[in-house]
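Below, in structure tokens: the form predicted on its own, a single chain.
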Amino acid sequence: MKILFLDQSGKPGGAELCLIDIAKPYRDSCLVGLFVDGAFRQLLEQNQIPVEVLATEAIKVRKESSFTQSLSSVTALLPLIAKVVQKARQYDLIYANTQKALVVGALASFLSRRPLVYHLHDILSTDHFSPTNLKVAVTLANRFASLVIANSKASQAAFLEAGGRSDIIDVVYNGFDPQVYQIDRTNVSQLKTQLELEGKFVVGHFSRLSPWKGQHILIEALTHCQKNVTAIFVGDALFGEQDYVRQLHKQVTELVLEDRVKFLGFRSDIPQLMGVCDLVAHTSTAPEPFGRVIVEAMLCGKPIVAAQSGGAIELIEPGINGFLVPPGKPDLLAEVINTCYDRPEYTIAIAKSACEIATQRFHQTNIDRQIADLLSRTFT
């Protein structure tokens, strides 16, 4: 099956990392079309996945855009749509991996007479999107998509609640290669020394720095923890969120936590950095569509505490493979951190169980099979 994948981003976020894994089995006959150049293109090339940047300038419409802004953006998209239509005629189907890709892919699908798949990596709600963009996404999916793949039951439920068709949507979780998360303990020890974390109980937070990702909640939780507890934040701001970064640094200073908080910025050595951690924290204040970090922590053999909403509820069974706390509650987050600090044997047992469960449940081979079956049933 020849697939034209479409993605709006030049930066490798969760949806883009998922796309790399999905495209690998088709790399001999597929193409990934990007709407902007960047590090994501380089990652695709490193994985021997054919890629081409199709747009000459970035799409300016944002998740909170109004109807007028969205309409003017569609006009600006016409050259890109024309190029996608030309490309699509060389492939069996169009696979839109993001919302902007859905807009382009839907119109290209109609004009090229190629079927459309929409991979839904978002919770379509007003927590994340303007009412206009919600309406656009659901309307286009209902009208043009033959198949919608949701990355969690939470994403599926939000799609249906927003008016999406129940007969076109199926749930397939993100897939992972467990081998990637097998960590060399010597490298981890060296990294811990480099970061001056020896003798510390390290809580890791892995996400872009954004208000809804809730880094401020973990910082507040530290004030209720043992002084030996240190937090590392891996990630940086995207999409103009530098004001929040400044707020985080100000919060650290005001709480006198400078020696217990480290901001490491964007890093590519995520498994190794997770290996440094004694606990990984997920603190999103709005429902997370899936939560790749949660599964990655499990595969690294690290205990995970996550906000009790969205896709996280589907990934974690409290006391079996991790911990859940209500979103936005630093005092309850601190209780879990203190439990893990005080009961290391209990915590290690939970982490081991989580690794075993995640290896089976989210193995990339199983996920590839699920997607292949869906594509086969839908398009043959």
Ligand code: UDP
Contents of the next structure:
Amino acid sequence: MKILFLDQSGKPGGAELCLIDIAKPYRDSCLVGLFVDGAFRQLLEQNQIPVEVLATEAIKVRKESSFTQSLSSVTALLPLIAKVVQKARQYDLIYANTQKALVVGALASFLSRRPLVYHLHDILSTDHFSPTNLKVAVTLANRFASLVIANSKASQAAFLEAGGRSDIIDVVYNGFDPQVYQIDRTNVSQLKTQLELEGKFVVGHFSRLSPWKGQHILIEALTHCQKNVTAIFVGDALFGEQDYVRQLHKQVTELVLEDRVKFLGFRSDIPQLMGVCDLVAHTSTAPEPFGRVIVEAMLCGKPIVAAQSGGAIELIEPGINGFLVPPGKPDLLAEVINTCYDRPEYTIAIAKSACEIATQRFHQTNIDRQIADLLSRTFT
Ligand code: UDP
Ligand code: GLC
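Mind pulling up the form predicted together with the named molecule next to the form predicted on its own we just looked at?
Below is the entire complex, every chain and molecule, led by the chain shown above.
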């Protein structure tokens, strides 16, 4: 099957990392079309996945755009749509991986008469989108997509709630290659020394810096924990959230936590960095659509505590393969951190069973098969 994948981003967010894995089995006969250049293109190339930057101008529509703004952005999209139509004629189907890719993909699907798949990585609710953009996404998906793949039951439920068609949507979780997360202990201890974390109880937070990812909740939680509990924040502000970054640094200074908080920026050595952690914390204050970092922590054999909302509820069974806390509650997060600190054997046993479960449940081979089955069921 020849697939034209479309993604609006040049940056490697979770949806883009997921797309790399989805495109791999089709690398001999697919193309990933991007709407902007960036590090994501290089990652695709490193994975031998054909990629082309299709847009010549940046697309300005934002998640919170109003109707008139969205309309004028569609006009600005016309040259890109024309290019996608021309490309699409060489492929069997168009696979839109993001919201703006859906807008372009829907019109290109109509004009090139190629079927459309929409991979829904978002919870379509007003927590994340303007009412206009919500309506546009659901209307286009209902009208043009033959198949919508939701990254969790939570994303599927929000789609249906927003008026999405139930006969076109299926859930497929993100897939992972467990071997990538098997970490060499020597490297980990070297990294721990390099980062000056020896003797500390390390809580890791792995996410782009953004208000709804809730880094501030973990910082606040530290004030309720023992002095040698230290947090590392791995990730950068990918979408211009510089005010939030300043706010986080200010919070650290005000709470006198400079010795207990490290911001490491965007990193490519996630498994190794998870290796230095005693616990991984996920603290999103709005429902997380899926939450790749939750599964990655499990595969690294690290205990995970996550905000009890969205996809996280599907991934974690409390006390069996991790811990859940109500979102936005630093004191309750601190209680879990303290339990993990006080009861390492109990926590390690949970992490071990989480690793076994996740290795089966999210194995890339199983996920590839689910996608291939859905595509062949829908298109042959
Ligand atoms: N990640 C990364 N480097 C960083 C921070 C995060 O490679 O510095 C990866 C992380 O391992 C995960 C992805 O980015 O695979 C984030 O995906 P997630 O689903 O957790 O959240 P998103 O940012 O997509 O909402
Ligand atoms: C999006 C979501 C995230 C999910 C990822 C992969 O970036 O925000 O929760 O894990 O897509 O599906």
